[in-house]
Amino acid sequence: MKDYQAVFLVGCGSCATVCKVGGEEEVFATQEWLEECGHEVTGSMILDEACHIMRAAREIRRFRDQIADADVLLVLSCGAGAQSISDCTDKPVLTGVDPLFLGNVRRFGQYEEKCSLCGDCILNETAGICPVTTCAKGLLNGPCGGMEDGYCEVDRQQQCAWVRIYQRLEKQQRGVFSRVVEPKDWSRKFKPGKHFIDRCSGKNSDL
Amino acid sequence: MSGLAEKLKAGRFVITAEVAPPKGGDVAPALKTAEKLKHVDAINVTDNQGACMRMSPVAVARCLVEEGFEPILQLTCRDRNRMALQSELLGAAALGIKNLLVLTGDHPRFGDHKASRPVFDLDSIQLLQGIRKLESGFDMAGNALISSPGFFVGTAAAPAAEPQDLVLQKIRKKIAAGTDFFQTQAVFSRTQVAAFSTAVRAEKIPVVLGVVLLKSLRMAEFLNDQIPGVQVPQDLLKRLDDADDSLAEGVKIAREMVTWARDLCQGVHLMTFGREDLIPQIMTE
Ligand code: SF4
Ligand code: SF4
């Protein structure tokens, strides 16, 4: 931030608020901190969802005067949100967050990664527990040699994903998961992902 | 066919041991260890063991071939995607490497390159399937090869790991995917060795039992705390503790395990941690 004097702050009312990194409270605290450090804060706003490109562009236009006075925009949202903003202004945009994962919320302040959006979902066969994400190695054919008494080699506090899958399949009397699973089709996870639903036909396509 | 495959198929009892590639550009330290393993049938060459970066095991395995040893190239899925693994395998075939041990691999979190990106594009079973595909003349994407390699492929097993049902399930998958032999983690209970060999006997897959030389009580406790799927039972801990010479007691214990292996398995994989000189003592009948 040291290269810039006047700052416009952007938060996000969605995930960044839930995760306590970019809600009203954090935007306010950041504003105070910046001012203490000698910066001028020309204004601030909380977008409903920073990741909605068109809506973010529209909402941010309402603050065009305050943004015009700023040298930089500081965005407190995930990287996706920050890029909605950087696409709709000529000013430099900085982000104040290192986003970690797409997380489920267990309770306040407790987040867990359950899905990595791999494009080739195996949940129907694994009792609704994702091995791609919840196994530290993303293995598809059962536990690795690092499993110890049902716990994971990588995190001794964490049950091995395959033990959880196994136990749930047994409980539901769906038998043990015995099919040898083929290597994953990572071409479905082409980067950057683009997806398109035709308004008239409702058809899906990857563009 | 590899010498190891011939011996196992002929029903001979085999001995394997291990060489770790050096952390440096000179292969001499690995060859020095191998010199002490003249009496074993095949030598495993580890692949960035414990997720610590070392010389390529393919290079070390080739050097062993040149010196007249028979290597078992270990290949993990941690550091290479399916393309890299397949090209490594074709290269290994060209270099006269005939035995493989395919493994999933330890997570980089515990190694010396914690910031590296774990790959795990395949798991050990999928890699095994990929090898069988290469042997049939096609790569994993279905393209024809102009010449197909041939390998004798082992996989790992941890007979003492729990929950046993789940562990056995994976063993059955390895058999279905075409494993030629198993090399096991160290097992310190005869009952567990017997249960495991009964479980796989019907399939006639040779089992090479992992035997660790317990050099001291401290080492045994370390194995219990740190190595997944390995349990040194209380009575052995006590024997090591009571012994005047715990190394000698360790040799005795290893010798007992070799006896079980002679009864129940087709070979032993010896892990002696620098005391390769004690192998003849461990192996005397
Ligand atoms: S397999 Fe896992 S990562 Fe892939 S889509 Fe399903 S839940 Fe998400
Ligand atoms: S212990 Fe289980 S969850 Fe952990 S890496 Fe191995 S298979 Fe995956």
Given for the second form:
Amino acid sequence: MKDYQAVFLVGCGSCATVCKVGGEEEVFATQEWLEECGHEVTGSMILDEACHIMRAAREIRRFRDQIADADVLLVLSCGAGAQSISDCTDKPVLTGVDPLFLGNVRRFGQYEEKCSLCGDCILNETAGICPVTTCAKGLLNGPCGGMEDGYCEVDRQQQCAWVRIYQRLEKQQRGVFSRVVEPKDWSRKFKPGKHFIDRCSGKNSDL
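For comparison with the form predicted together with its partner chain, produce the structure of the form predicted alone.
Keep in mind that what follows is only the chain, not its partners or any molecules around it.
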């Protein structure tokens, strides 16, 4: 931030607010801190969802005068939100949050990583439990030799993902799949930015 004097702040009213990293309270606290450090804050906005590109573009137009007076936009949201803002302005955009993962909501304010968005899904065969993400070693064909009493050797407080898979398949009266799962085809992950999904048309397009 030392290279920029005037700052415009962007928060997110969705996940970042619930996680207490980018809501109204955090934006206000950041503004106070920046001003104490000698920066000028030209304004701020909190988007309903910072990752929504069209909404971000609309709000940036609404605050265009305050943004024009800023040297940089500081975004308190996940990386998706910061990238939405970057796509909508020629100003430099910095992120004030270092997110760890894309999470499922367990309950209000609690998130859990359950999917790696790998593009090579086997959830249909593993009773809806992803071993790629929830197994510490990402094993695809059953538990490792370090599993003990149903718990992971990496974290003894964590139940083994494959034990959970076996238990759920058994409860559903389904057999564990007999085929050997091949190593993950990480080319299906479509990186960097090679895939676009249009939910309205139901079509996928290569970019």
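Only the largest set of C-alpha atoms that superpose within 1.5 Å between the two forms is called the rigid core. Numbering follows the first chain given and starts at 1. These figures come from a predicted structure and were not determined experimentally.
Trainee: Once you line up the core, how about residue 179: does its CA shift reach 2 Å between the two forms?
Mentor: Comparing forms between the two forms, the residue 179 CA shifts at least 2 Å.
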